[in-house]
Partner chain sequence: MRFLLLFNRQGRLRLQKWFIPLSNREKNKIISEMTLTVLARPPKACSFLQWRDLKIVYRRYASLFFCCGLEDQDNELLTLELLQRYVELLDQYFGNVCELDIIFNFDKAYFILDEFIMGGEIQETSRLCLARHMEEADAFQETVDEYEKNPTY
Amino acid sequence: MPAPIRLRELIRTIRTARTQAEEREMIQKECAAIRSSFREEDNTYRCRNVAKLLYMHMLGYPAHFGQLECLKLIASQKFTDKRIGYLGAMLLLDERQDVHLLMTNCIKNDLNHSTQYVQGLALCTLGCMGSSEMCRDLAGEVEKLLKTSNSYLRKKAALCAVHVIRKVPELMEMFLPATKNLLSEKNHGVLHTSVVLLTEMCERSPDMLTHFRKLVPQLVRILKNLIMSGYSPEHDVSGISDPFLQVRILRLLRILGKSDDDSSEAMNDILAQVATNTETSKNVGNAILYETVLTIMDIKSESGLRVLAINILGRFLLNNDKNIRYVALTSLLKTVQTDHNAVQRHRSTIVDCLKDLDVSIKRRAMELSFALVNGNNIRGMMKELLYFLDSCDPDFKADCASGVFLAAEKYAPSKRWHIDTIMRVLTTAGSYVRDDSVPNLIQLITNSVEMHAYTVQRLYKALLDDISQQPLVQVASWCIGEYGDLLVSGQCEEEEPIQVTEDEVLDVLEGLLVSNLSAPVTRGYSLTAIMKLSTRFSSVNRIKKVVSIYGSSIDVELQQRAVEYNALFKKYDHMRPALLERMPIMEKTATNGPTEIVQTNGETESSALDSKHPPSITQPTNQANDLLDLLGGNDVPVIQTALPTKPASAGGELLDLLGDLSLSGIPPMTAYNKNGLKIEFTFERSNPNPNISVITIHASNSTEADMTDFVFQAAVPKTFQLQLLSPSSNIVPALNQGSVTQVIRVLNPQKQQLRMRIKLTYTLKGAPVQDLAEVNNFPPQSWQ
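Just the structure of this chain, alone, in the form predicted alone, please.
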């Protein structure tokens, strides 16, 4: 049989193929020749044939028939055969195929071979594709090589140990004695792989994390030597000594210093040195600085060091490299909640990133800009964000508009500014605002009583300019229907009133009904607005004609409205003024029972509770068990709370501003105090509706560990209605260093004694805790 062609000739031949079909034909022909050679047990050219097969595998062609030939090469005594055999095993075999178990004995023999390069091949293969069975059988050999003095083998053994630990975590303790001397090695390759091994062990076991914290001073010393050492051609990368090792050490320090004061204190100085001494002109230095920033933010570092880290991210924002700018924005977004003031210093740079051409950078800059908005900078930030809303891509407009609405609702300096801002959004990006924005904006306008004339005038002007923005048209139609009389009378004091006649207003609304730009929902708003104006305008006959026309509309919704409105004119005209009077101020509350959640611009908000018509349910006779059994059984401890009493003063009960008196005149109470968790209730009355009691819970934690996943739930008897608003956090800080607050609103129309069943769930030191309690001794002022 003629000698098969060499690998180099095969590559050259395949590259001459002009079409995919021609290439496939060449590969099939060569595979047939290789199969024939394998069947004839040709040992002379087995190595060459497997090498060609690996090249075909890299091109995406099937090469599984060469698996057993790889095992034969591994069993060979020649190094060249072993090298190709082990390479083939790493590429063609994995733990899903039983064939790989046949290699176990060969690898074991080669791990004990007298030649370090053969041992290295065996370690690489085991570390690449060893199954859990192989790792269990060969872990002892790997551990021996980890203790050898040969640095070439130690670095490969350390990486192999990482794979063994990932496959069989219970073997971790076997490698613990071998790790003692790894960090004292001078060879950078061994140091690097040792740090990788220690990192893997710390991430997988809390016990190992505690054990290795004593190595922090040694790691700090290694890092200090790296940044202080002179030029070393062997390890130098763009003027920095072994940046790969520096990055690995910084990551390990981040894990060791997290939630540990002593370790964090030990590494504060070296982190400051790395942050100030690292060259930033090259990407290598930026990589080290980024890891340094992440480490500073994760450990319990000093406040000055955290400011330094945020300033580094601020410098990254000025970098020409888009990747570095993106990384900086993402990191600042994570830290803005904990270091808000430090991030605020870079506000102008962050806002400049909104003008970046890169879409990813613009999105991150927009999210970070909204996170920076507060009561002090709301005007300036909104100006920039509204300018961005004007010019940004359509993909950004919906999120940006929602963000503006939320920020304006939270920090608006005045009602007029709030309404002006919303008007600007509606006129520039109205078609992109979310559907739930319209009812929210209507509620805002309704509640701003003194701004009704100004708002309806602004919306009318906007409607004359543009009727293509459907949310704008819907809000404007609703407002004109409610406050059209204010528009016509010209009562606006905030700006110069415009002269509008009733016919002009009706012309605009009728134009919306016939416009091709109007959606069916918008036409419904317009028709209802026209109907509402029948009690505000004198042009009743004209309105009757418009309504009667749409009684035969092909739009079923519009037709139904028109028919009902016609009935109002004909049969129930005496009721029409009362039915079409102005809407009252809207209040967001919730029904009793499980709280109904409504999505509003990305945030959850409790659904509205109709406080106008409370259900008249008779009081059950059994006073002890009439609480809704939403939170568990009846065997709940009843907490008799002690109300704080104050000695009466002769001078008229001056408020003790430094004491714990409630400003509402209702004394606070302790509702729950057990296992270090204390729940206190403070009370106030809801001004618009005296039947609503507003209770604020304050949860504090006196234990040494944070209580995470904290959830407070409450249930009341059926004659009450209850709404739970969102809590300020789900983590109750340890040692009374802060508290979680949550607002409860209780509607008590019959002025009955308030009783409540509460359910508390949280996680303390990894263990879930759940408790039920009943609170019956509310202060009489809170419910009378």
Second form
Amino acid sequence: MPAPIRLRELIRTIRTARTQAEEREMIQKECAAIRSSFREEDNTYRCRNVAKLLYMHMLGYPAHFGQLECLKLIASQKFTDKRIGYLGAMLLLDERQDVHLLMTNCIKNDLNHSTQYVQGLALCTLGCMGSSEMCRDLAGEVEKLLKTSNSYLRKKAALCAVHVIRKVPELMEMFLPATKNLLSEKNHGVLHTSVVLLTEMCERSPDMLTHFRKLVPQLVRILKNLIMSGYSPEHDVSGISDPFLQVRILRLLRILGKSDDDSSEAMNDILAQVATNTETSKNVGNAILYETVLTIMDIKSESGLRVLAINILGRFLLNNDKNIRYVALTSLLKTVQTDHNAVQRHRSTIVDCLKDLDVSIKRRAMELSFALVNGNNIRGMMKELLYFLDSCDPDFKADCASGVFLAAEKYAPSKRWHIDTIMRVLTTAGSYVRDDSVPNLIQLITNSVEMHAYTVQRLYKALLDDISQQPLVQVASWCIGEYGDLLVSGQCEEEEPIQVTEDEVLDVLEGLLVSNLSAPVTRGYSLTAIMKLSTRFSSVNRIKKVVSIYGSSIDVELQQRAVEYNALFKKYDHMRPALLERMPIMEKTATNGPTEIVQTNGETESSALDSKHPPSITQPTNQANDLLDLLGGNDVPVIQTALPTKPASAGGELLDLLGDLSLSGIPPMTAYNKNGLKIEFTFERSNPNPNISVITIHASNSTEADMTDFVFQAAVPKTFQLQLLSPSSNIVPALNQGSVTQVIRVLNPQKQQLRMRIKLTYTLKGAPVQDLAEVNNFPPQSWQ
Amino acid sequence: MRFLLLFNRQGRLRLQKWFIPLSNREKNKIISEMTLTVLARPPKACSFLQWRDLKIVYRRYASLFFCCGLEDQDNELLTLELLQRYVELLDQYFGNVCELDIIFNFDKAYFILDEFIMGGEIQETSRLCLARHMEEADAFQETVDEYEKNPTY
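Switch from the form predicted alone to the form predicted together with its partner chain and give that structure.
Starting with the chain above, the whole complex follows.
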């Protein structure tokens, strides 16, 4: 068989291929040749073949059949073979491969080889991709080499140790003795890798950290020598001596000085020196300054030093080099929490960075700007941010819009300003706002009672201009549905009221229904809005017509709504005014979804109860539908499904269910009475917060024996929160001689019907008893 | 450092060094995403970008893009110096290095990289030392004659 072609030739040939198919053909041919050569166990050409295989692997072709060949090369005595063999191992034999472990023995032998370059190859391979098992097996060898006087091997052993520690953290202790005099080396390579090793150990173990704190003076000395030393050609980078080592030392100092006053003090001077004397004209100087600033901010430095650091960052912001500006913005973002005031001083520069051309810088500037917004600068900052929102790339718009909403919510100086800001965002970046902002905005608008007329007017005007941005259209149609009467009557105080007739408003809403630009959700909003106007406008006939037309709409959602609204006109007309009344002010729940059920004595039992509950307030447009589902011929008896929030004075039929509204004298009730155990509930209203009911349970025992280890547990549906205080005792005395009392506090912000599931455990006459029960007979006054 | 990639303007990979274990599929995914993202950047753009939880630092030297994935604590500006140093080492070794040198001598490019960086960290900061080590190691490589005469095992 002819000798396999040389690597060079192969590369040259492949590069002449003009198409992907041609290249693939050449490679397949060569692979076949290589495979047969491997089969022949040819020692002379194995190296060449594996090299070619590695080239083809880099082009993206499979090379797994060369894995074992790499192992054979590693085992060979020839240096050339070993070099290619180890390279192949690093490229093809990562720890996910089965044959990976077979390398262990070869590596072990090579770690003890007489030639340092072979040892180096072994250390490198182990240190780059050794698996945990391999590391465990060979850690001893590495530790031995860490103590050698050969600096070439020592530096590699140090980094290999770093890898071993990363893979098998328990082995860290093993390397501790070898680190004793690592820092007294003169060789920069060994110094650098030693610092890396020390950093890794300190980061992983607080004990090591305390142990190595004593090295701080030595590190400071080494750093000082580097700065003061004269020109050294082999380590110099643009006039700075060994910046890589300097940065690593600064990083280790950062870790050692964190939350330790003494160490921080010891390094104060050197940090100040580096911060003031480093040459900033080239990137390398700035790299060192950057690391210094990070260190100063992290350790317990004195305030003068911190100010120096922030000023350095401020200077970075004005640098011509984009990379440095980016790095400055990133660091300021990290420090804005702790040194807020100092960063505020650079606010104007940061805001200027919003106008930068570079995408990365703009993003960082935006994040930082939002972090800097506070009550004082909100107006100015918002102007800049809104301007940014207008002109930025689409990828930013969603994040920026969310940020604006959050900031506006926290710091809005006035309700009108808040609404104006929201309007501005909706009109400029309307299609990019997140879905959950629509319900949030609706809630905000509902709660700003005095601004209703103004809001609906502005939204109406915005709709006239543009109906393509769905969130804007949705919020606008909801508002028009709610406050259309204010719009038509021209009541606006804040600005010049516009003259709008009912027909014009209905024209706009109907326009949304038929427009191609409207999403199905938007159509739903506008149909509901039209329906609501039937109680606010006088042109009911027109609305009836629209609703009946959509009763045969193809869109199932629209059809359902229209049919139900139709029913509202026909059968339930007497309820229509009550159902379509103005929305009450919504309580802001902490999360937008149903609140989590509270743990009671460690148990949570609520899943079965959830399914019966309608969705929470934050879906206002489904409100009308839900009510209709309940009242319009469903089989579920009304009493079991809780009603969404409506004032108790709504609709005739509802009043009967809700009963009397008087709050005083809530009668007690028996919650449970079985097997001699009776549990009574008595009620109180908690004065400061009318949403909290305080229930006291009284457990009494009519059997002959005491009930010991009595534990009362309760669970409530998701919309409630429950707090169980400690019981008076765990023993319910026999024969009603006494009772155990326990206080339960229930938070019921949505005024829904209270239901509870209770679990009782106790021991009676030596036998454990457990029971579950549902308590549904709460008097209405207890939860209204 | 998690990885170091070299690729040209057409997206052809010239060197790949991984410092964390990943499956082939993941590696290819990262390579294609890096290539796409970096090649799409305008020429004067910032050398840093955020990708997933990593900081990406890239720099273009002639027809090759050098791209690294860094972890949070790594110093980006220093990484630029690291890339510069690696290019200088290649330049010193090959004499006016160009992409073709790296294509035809990818093994040597890897050997130099392995002398400079191990496990994602720098092992040698002195240019002279490194050059000397490469020279000596190369000298250990057998001549054709020696290679054929000496036994393999």
